[in-house]
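Coming up is one lone chain in structure tokens, specifically the form predicted on its own.
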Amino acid sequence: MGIEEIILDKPGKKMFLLGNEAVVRGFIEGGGRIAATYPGTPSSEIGNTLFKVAREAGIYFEFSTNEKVALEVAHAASVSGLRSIVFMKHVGLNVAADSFMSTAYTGVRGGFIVLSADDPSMYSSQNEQDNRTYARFSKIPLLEPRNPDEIRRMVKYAFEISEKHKIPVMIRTTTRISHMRGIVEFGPIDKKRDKGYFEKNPGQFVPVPQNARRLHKELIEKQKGIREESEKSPFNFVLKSENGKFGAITSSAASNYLIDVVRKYNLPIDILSIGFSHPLPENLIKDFIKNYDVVFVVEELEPLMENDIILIKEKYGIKTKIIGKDGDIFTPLYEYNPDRVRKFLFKHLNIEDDKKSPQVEDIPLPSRPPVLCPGCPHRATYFSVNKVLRKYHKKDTIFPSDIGCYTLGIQPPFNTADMILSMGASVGLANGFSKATDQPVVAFIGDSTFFHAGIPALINAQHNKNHFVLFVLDNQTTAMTGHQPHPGIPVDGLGRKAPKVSIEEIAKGIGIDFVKVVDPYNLKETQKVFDEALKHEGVSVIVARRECSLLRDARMRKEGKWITYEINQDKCTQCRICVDQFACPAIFIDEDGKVKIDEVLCDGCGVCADVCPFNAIEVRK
């Protein structure tokens, strides 16, 4: 047993589990019947965690096309009394922000949980937004966890407190609370019915304006009661020092390292930490502050909690100093560490810092730009789409390119990114292109991202006459946030047979007459019928369809196919066209100057054997 064991009703077991697992055990243990997602980083884990147990567990789950559709799922099963939780990356609410700010009008019947996973730092994003400026947007709770068994306990929590309310409630979690881990102890699994009943109430849930003009009355007069419950909230308290002069308030990630800074070198400072972060609980803190002539904010990203904390003491007549983002050490950008946060407060509280003490931000590390994997088909249909282009010397030709391991075509000698968005955003950037230009467009969107906002992007080209090519590069999984299903793969959410979506015959169903599929490992194939697109009037659509190489990798392996290729030095002539022109990373130049395949990375695709012209590229004996 592994991860399975999750969904056991044995309070008092402990696992170890990451922050995105917690959040499955909190919503199994407060009943959760109905969860959403479209995959994206770091809220991934909790999606893949449920696709393993959902079954087992008799929830419902489902990876669906866009966030904003994952959210409309979980809210239906709200309002019908069931509870819910969708979950996405930070960017994810921005696609479903539409309906999400009509919910917080609606309200719910079952506990309604709305779940962003904000990315710091931006390991795996194209922006930091902060999150939590959605939650005061919108007038709801906003909770913050500090660690796995703390998120396992709030996923239960904001059930109660959504249904008490009649209010979606947040939890926003960030990059290093999603995937750090920690003990979880199991608590009792609360049990609910399986089947919700939407009992209809147009003047509560259909918001034309007459209904709107009284929802948000009604939406503001809840704020009261939502205040008293963050003032008496569990999850906000003070950690007292043997000598505290001074006072700290914190939240989140940022809560754990100024924890850990202020015991290891023991400063005189109490904390206040946060976890109902929205409505800040303001007596707790007009009571906190008062005590102290300066307190510090901690938080990551934008000074949310610090201007409200200065707006408390104005309110009240405080003279207590507040020393939150101070342009210097703590800034807007990025993620925190214990290093930032212990010279922040050593600088404030004139403490000469530990030059010996090793410091993260100090230690330099090796560069490690990303590339795309060995063997992945996308290189081979940049390979071809340079090829063709050469041909016709059109060095102006644009690409707008999407969200996936596909952007990696950025990088040299592909070049085929000159400009990313957002999810979808390929084929509406196409769009403009081809009316503002008479230069060439190449568009690059992945199979996922299509179904996800390319779709109504391409119905507008297709209605509004532009002419430019797209590829939709089709590696039948969503591969970059972990290989999860999409509705071209026959698979679903619970790991059932599911109708597959053609995508060739979505284009061919809007009236588009130039779609072909091809495969990008087929590379006379693939620069032919991309020949035939260029010339073609018009939209045309060309599917690059060859399976992720991880997943080749595992099934060829599996199968016991496995094989290799490398340079017949007698034939190879040095003209490095595999290096310059295919770069794949299993090709290097030794120290003698000679191009060679390393045995370890190759994964024996043998496209490159392809792109030789000289045929110096053979299987390995």
Given for the second form:
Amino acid sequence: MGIEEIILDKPGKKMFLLGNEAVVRGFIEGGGRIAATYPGTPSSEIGNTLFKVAREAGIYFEFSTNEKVALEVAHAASVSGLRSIVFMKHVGLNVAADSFMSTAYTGVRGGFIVLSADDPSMYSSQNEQDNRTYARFSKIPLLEPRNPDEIRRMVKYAFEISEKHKIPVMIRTTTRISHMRGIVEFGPIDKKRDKGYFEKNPGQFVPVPQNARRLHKELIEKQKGIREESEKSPFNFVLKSENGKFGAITSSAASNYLIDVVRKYNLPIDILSIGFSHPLPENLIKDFIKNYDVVFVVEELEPLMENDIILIKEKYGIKTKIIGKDGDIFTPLYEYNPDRVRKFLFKHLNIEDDKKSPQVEDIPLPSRPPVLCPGCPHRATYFSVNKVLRKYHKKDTIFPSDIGCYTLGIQPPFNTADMILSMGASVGLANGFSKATDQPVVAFIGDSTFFHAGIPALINAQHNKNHFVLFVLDNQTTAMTGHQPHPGIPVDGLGRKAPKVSIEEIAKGIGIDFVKVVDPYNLKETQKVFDEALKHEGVSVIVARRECSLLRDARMRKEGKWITYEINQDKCTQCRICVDQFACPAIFIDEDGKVKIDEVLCDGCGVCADVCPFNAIEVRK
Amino acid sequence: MRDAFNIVISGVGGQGILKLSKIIGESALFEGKNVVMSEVHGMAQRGGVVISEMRIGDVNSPLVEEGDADLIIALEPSEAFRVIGKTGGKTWFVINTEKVVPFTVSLGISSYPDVDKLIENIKRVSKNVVVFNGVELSKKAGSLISLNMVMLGAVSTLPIFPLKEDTLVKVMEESFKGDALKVNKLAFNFGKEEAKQRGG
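Alternative state: the form predicted together with its partner chain, after the form predicted on its own:
Below is the whole assembly, all chains and molecules, this chain first.
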């Protein structure tokens, strides 16, 4: 069952889809025409799916340079009358926030969805911000799906709400929803819309102060109608238990855990599950909570519903006790799960939890932090950087780094990530460190990240005469999120041939006089160029360009050109430079103390053969 | 109360855990059963721990409660032990014994435990443990990356496993093409025979 089948107009057909794939199905069914994103986990597979099917489905899709641009692309489509979506990971909305806040004022014509994929527990993120706050901040409706089929239905519903109330609608998923797979049953496809037409209306679309003052008032006036929508939304529903002595209000992934735990242990709890969670259905909540002495609030991260429910309770003088974040089991930290929900309910219902941990010895397991892949060109660059800096005893070199696979340089033995804030921040930070200290500054940024937000900071560096080396680690793809194209490679979001934008020409165009391109696999050349860059006054840019090894591996496997390396034990002196300084995951020390290369993991890049001072690493015969 | 058949699949990024989970899930769909699953994508895939949780039955949460796993499929021995908290008295294990040693061990910042000791501890909590070197079998099938289908073949023989072998094979046929299909079917059969010999 190929994902291409997701575009079929076969109502009733069922597929086992990822939440992110279900977004695309909902978009197709809802007659969506324009979609834009900047890839970011846990939202990435929405874009990957569109990349495969958009053309065939008659959708325009792009990987924009960053989330702000993506939001602007999708919003322009909306005000031209087309249904559109912009999607991103939670921190991406911070980038897009400037324009996003204004879209609530300008409103929409075609349905406009802003999808934010949050990351409780921070599986792939630098923070755990709860983007439901953004819906409250901007005063737009918020939908929180619980599973892939609900995502499909909610995308269509969001278009309707958006058009009816002329307002952007936010859909907020979390990692567990985006990366949940479940059965999705297809509905019919709406094929009405085609090309948009932008009818001018400066009073609506140009929020200069005199218009903005009126638009803000209109936005506030829209709230009442949206709240009525929430009151009757099919995504807010009550599940009664046999003997419902208690109430519980929940949303999103937590709703799944709560429903299962209540059913499994036959707990006397009635559940109000909220899918339309801003504005909250005030009457529905009022009428629900007044039935119980105690109502639990089961929501991940911030106590947003909880606080609103307490306000509703006070407003109507209801005596019900609300228990949400109890500071013990439920806190604003990390995602919930069925165990956490069970423990919370058992604690507050005074039920003894008789689950026992398995009786096994406490055996320490090896730590497996994510690591640069075998053959990764970044490893070669980091090896060279450390080698040159060791020569000069520059231990206090500052390494501002950025968001991408190369962030993994934080791991020993490289230790090449001293500070990270957000996309593009390595260059901004390098500006500051260059002014604030006399330490050498060597910053790293990826190719996609350079386009995303690195360029303005590089212009700043040149203009303000800062002094640092910037490595653009150009692996010709957006690797970490699953190999999406970007402006530096000649493919667009629909898989068509596209003009390529040159990183080195941008750097030269800014006026930087030291701009070199190296192949990181060529260790000697990389080290020579880096050495020169260190001595260069001002900003120097080194583009370390070599295709991501995962892409190369996939191609080589297909072509059947697969070699691996091994260690000639007769020549190996056990110096362990390949282990201690290069640290390829394919190289390991065997139980007999000998250094060996794992045949499964080795991808045959051969860089370790150049790292070895004794020529002991050879092609496996 | 058993409300669903709960599967936990553990291993290391790159071992094909997502593909394995997806084939099981699509097989459940094919047999008209409800199935929900939670996957790991993104940063952890780069050599990190990968755990898929899957529940076949009328349930909402894709995450398996502590002690509730009916089946643990471990593509790596230490990763079998990492999910031991999901085990209760009824859990079956299918474990590949070939280690994937992370670089942290080579650098001396963590250690890899004795595999026999791991298995012995797992056998303390479960009577039903099928252990074999799946990597050897995948080599024999023609590709080291067919380990996931070796494991699936082994799982298909378990008396508790709720899906039919025919369904699994049919979904495999839809998921792989050409040489890859040949290799993976071979791997599946090797896994199946191995598990049968070991009393799966």
